[in-house]
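Only one chain comes next, encoded as structure tokens, the form predicted alone.
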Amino acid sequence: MDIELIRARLNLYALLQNFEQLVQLDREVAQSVKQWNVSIQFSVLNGPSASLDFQNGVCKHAIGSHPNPAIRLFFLSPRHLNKMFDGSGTPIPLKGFSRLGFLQKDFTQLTERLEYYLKPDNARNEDGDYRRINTTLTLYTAAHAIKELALLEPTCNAVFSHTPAGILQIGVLPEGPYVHLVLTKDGISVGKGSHASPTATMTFRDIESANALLGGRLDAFQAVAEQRLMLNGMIPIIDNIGLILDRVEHYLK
């Protein structure tokens, strides 16, 4: 098992994607963004890439290779691209030279903003728009996370080839947010918002119980026996998927 490519993966394929929701909860980075124009390419040596297009106040996120970037980031191994996430490594630019002060300050100043969010403290979280915005980009992580997790990592992926197929949804009461879970014997694709017909669901009573338990702060089973989360539908999915969720924060720390 490689650790260092499945953190890459997790890297590029389960946090990068929460540029898409930020841009769009949060009202100061939708400031901060509206007039960028410009797309980056995240590539690493023989393995997996990723790109973040940002768009007259949008941002989209692709995983593979985007057909013009502006600007080519590139790196040698796994490793390298996890060194950056983790704050002690620098890519190695192929294209966009000219927008280097762009990365340096603007682009930086936003991955901060996410890193703000995806990693709370108490008195942030007491905050009720700082909760949500928390929440939903935690579980949105965790759902993409669970993806590549299954696919990968051998424990998990033993986990996922005893799980029946079906669509697992996770929401929270009274407005989301919601993701849905597609799983088939190939593997598991990620839906934002609900799903019409859930094989299975796991739902959050309120928003405090989603980010109590995301967070590490709630056990799942005091959650349920306190109707904190409720769970419904074809059990053995949600038991199954808990498992790998479970393995999520080992390699997201």
Contents of the next structure:
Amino acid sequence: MDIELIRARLNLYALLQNFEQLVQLDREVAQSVKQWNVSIQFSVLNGPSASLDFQNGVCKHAIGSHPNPAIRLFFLSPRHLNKMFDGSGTPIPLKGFSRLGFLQKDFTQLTERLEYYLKPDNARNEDGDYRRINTTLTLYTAAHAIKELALLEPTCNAVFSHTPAGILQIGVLPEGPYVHLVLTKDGISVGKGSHASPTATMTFRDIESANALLGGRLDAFQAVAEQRLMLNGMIPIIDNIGLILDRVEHYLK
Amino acid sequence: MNTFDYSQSQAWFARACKVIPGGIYGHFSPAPCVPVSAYPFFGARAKGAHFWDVDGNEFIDYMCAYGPMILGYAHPAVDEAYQEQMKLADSNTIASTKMVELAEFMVDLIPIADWAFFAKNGADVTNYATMIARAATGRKKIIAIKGGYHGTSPWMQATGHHGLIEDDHANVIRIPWNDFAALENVVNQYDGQIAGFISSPYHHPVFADNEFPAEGYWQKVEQLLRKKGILLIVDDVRCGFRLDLGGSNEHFGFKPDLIAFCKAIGNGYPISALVGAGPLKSFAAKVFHTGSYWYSAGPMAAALACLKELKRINAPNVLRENGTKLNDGLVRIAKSHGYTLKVTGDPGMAYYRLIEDETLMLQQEWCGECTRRGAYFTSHHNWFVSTAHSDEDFQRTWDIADDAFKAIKGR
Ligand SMILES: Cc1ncc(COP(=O)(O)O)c(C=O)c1O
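In place of the form predicted alone, the structure of the form predicted in complex with its partner chain is requested.
Below, the chain from earlier opens the complete complex, with every other chain and molecule after it.
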């Protein structure tokens, strides 16, 4: 098992997609990206790649190569990429030298904002808006990370191999966020939003419960018994996806 | 029909969470009870086929303590034998003769048994059985069935569960139930390396229909294993004494080398047993396996009384009749509401599923509505009936089931 490769895929596919939400959820961020018209490609030599495309205040994340990115960032190895995500490495820019200022200033500010929302502390979590954004981003990150681990990580793959096919919807009452995972024998795809006919559902009573559970401050069994987390349908899907979810934190710190 | 309030259960749960991991852990965890709001968490007392929760709600019990309760809670003959023994001694510094009497009784009752060994839980004896198989064959590997449950020791659990490491499964090979070709394949692939094959007498997984052995399956298995010198271990922890007093293998017509019993053996008193064929006795003696309470004489006296009573009333027949009666009624009521209730497994410990909904959501709602009206039904596990369930209980259960179908209609 190549831990660096798994981490690189989680960084590119699970973490980076958060910018899609971030530009919608945070007013300050929305303001500052309104004028952006820029695409950034992240590529690892013989490895995973993904891009972010900012247009008219919307961010689109895509796996693979962007047809014509404005900025192309290159990494010699998964480890090289992971170091950048850990804040201790710099990429090799292959294209977009005139935009280096943008990268160093504007984009760095954006990534710092993402980090701010993904690294809660007690004081931050007191704020309802913060809690909502943190919960939303954490939920989406988790869903995308589960997809990767189910495919790549041996233990998760073994768990996934005996998980029934179906659709698992995870959501928060009363107004979301929702994600759904579509499980087939070949793998998982993640959809944002709810699903019309899920096979199993995990529904949090409120954002506080979701926040506490995803933040590791609330035990899942307790949450279920206290009806802060309601389960429904094919419980073996929930059990197994829960096991994979519990391993996400080993890779995404 | 009235539905129950569980505020006391919930208050106790809040207290429990402060001092107990998960509040209530393991198979009693409320987590698979869906919706959780329909289920009580804490019991106050139990008698016959009924139990009462801490809110004072009365339930007709169709889980029977997840199997142990076979004659009804607080059965007079079993409780009296236990009390009598408790006046004399329970845990002691030396062994009780009750152990010898119980072993003698079991050796008489169970055709393949030439000896018996006692412990507390199912996993104590499923573990012991695999240790004996390894000691007797000098081989490492154990074959088990995918989705088969033998307890919570690391090797028995599915990959990925917390606290397990990959090495735990290094010598366990899982094959699908009822798949003789798969067994043949692994037996050939690991020729000379397999110590034993452990399986329940029929497949009773959770969240899925239960499956009987295919025609001739066990006979072919037995023949192949004998030829290869692999020991056949039946995990009769859940089915034991419910299908046949001589071991469930008698019901299906085959002869294992070792049988693990627990649950129904003592009508709820804590005791399990491994019985085995003569040639394994010396290996069983060599394997060191023991526990602080394995010699408690009270549960041995209770088990002796329980087995005698099961024999006297021919319990497997009573359970089959009771189960069939319950099931026929439920199937009929479901049909009258336009649903098909599929009943699989032995009638006295069947698994129920409303086939209209593959997701189990309908099933969960119906079981939940029945429970909050007083018929304790789970939606994930096979149920159990006891010899104490009466016609009156079944009539009440059918009325509840009917009302519950009305409640879920149109949701
Ligand atoms: C078939 C089977 N084997 C083994 C066990 C484990 O028994 P225990 O929980 O007493 O260790 C169980 C418990 O449900 C069981 O159903």
